[in-house]
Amino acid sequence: MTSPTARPLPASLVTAHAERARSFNSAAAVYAAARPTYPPVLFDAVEELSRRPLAGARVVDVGAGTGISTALLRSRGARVLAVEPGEGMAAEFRRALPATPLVRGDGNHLPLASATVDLVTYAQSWHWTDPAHAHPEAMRVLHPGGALALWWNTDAQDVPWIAEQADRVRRHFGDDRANKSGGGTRTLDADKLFAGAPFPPEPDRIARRVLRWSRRVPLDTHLANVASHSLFIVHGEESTRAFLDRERARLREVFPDGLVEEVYDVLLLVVTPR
């Protein structure tokens, strides 16, 4: 398989998304307190499909966060080194998961040796490397053998009130192309995923999975969950204020008893290169 043609992305584009990666540093908290955590079966299918079961397993998860895939991995037996770049996201994973290695780094630069992890996670953080970069440093860390997995939590569109809700997001930010996700994917595409990359991974080393799954949080979580995506914190507190004041009347509506039902689509690609 070739390459994908990459077009350099416009300056202000590059800017504007450099920005986006950042921001989650002034929302940390709210992050760790309100993001939704990821269900037992998507590890049971990042086994399965890594063919390597977690225990044990030599795991780096990068991009970690608040620690919220890596407290996880670590539940299913996996020895994890964290990597996070930003300062206030690596503030709060140090808070909760004091006795976790975690090291300041980026998936375009790996400060790890040659061969030396069993798997390679991105849990909501693969669309913030270069895939140019990104998918090279994971190929030269993994041992032969290991597997690279991406996944993302995704809002279920087929539910009615969420697809409400994303209408009022574009109608709100008066673009089109706005999502709650902000940066984050909706396809499992690899040309897109792996674009740019030199060795973009063969076709056949590539397995994918749409796990659905639920969790019901008071509307305050919902809303500060909604507040911690880049798009809003971009944009600022009046807007996100504005926006969040007319959520909580129409939800309201939806969830009288203020509980609210987020759907989710968890979409899974994992890398087993040859």
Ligand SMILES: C[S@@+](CC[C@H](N)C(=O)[O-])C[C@H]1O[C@@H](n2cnc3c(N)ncnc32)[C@H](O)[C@@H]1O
Given for the second form:
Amino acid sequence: MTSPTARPLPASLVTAHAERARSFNSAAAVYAAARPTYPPVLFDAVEELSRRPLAGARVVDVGAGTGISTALLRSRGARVLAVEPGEGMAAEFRRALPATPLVRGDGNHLPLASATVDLVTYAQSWHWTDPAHAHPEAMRVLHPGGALALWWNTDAQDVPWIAEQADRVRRHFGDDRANKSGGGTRTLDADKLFAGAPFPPEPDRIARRVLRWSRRVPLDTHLANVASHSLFIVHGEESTRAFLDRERARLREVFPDGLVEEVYDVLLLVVTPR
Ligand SMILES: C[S@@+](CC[C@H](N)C(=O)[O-])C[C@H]1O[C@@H](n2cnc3c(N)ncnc32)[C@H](O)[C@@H]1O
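Now the other one: the form predicted together with the ligand, given that the block above is the form predicted alone.
So here's everything in the complex, that chain up top.
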């Protein structure tokens, strides 16, 4: 149960979601090497919308994974504690950021005292939580005047090769709704993000931004990035290899120099509770 009013999901969907949430652990090294980072404008926007500088802020980065977001928050001067449930991801994190504190835990039960942090961040990880628990937990650990920031790198669907690849993913999985992102299409819709939360954020306390950026990476890195998504990890190696082989041939036609221009829209939502 998520709340007295939320309808429970069918057991098969709950199991599939949990399996995808855990799946990253088996692909942590590929994840660390191939996943995109986040652009500096994202952190400028987090500062602006949370109305406080990152330098010196006490931040808890939840679902920290291999440390991509944690490292960037640290480079802006934040004092970051990482929280990560997965063993494989935590091991990769410790290899990359041995001096940064990490505790095993998840967003539904934060292993932190109340009113102890200035900012709670979820980079690409809020969708794995149950907002009925994760939202009150975030509110509990924040100091008065603190903020909750959620963000996702999403593929820019108005770029023709990216839209075509998304079609190929749907065809490969034989499912109209299949996409690389766990838990469905990314959204900044608060009703969906905070579904089941007992006291969801008030609309006038929510700010949003969409920030476009891009990176050019070797074709192999792009394909490893695709393969590091939970949809592919849980689907099995053989099927993923077949998809990637076909993808390699198609993308060579689009990017004859072997460098793929990945274009992202970062979706950012910041809650500043009263
Ligand atoms: C897509 S990765 C994002 C990692 C990192 N924040 C980044 O930006 O690269 C999602 C992470 O969420 C973690 N996760 C899964 N279930 C979670 C939960 N209930 N609460 C917090 N994190 C969770 C996974 O273990 C994984 O490390």
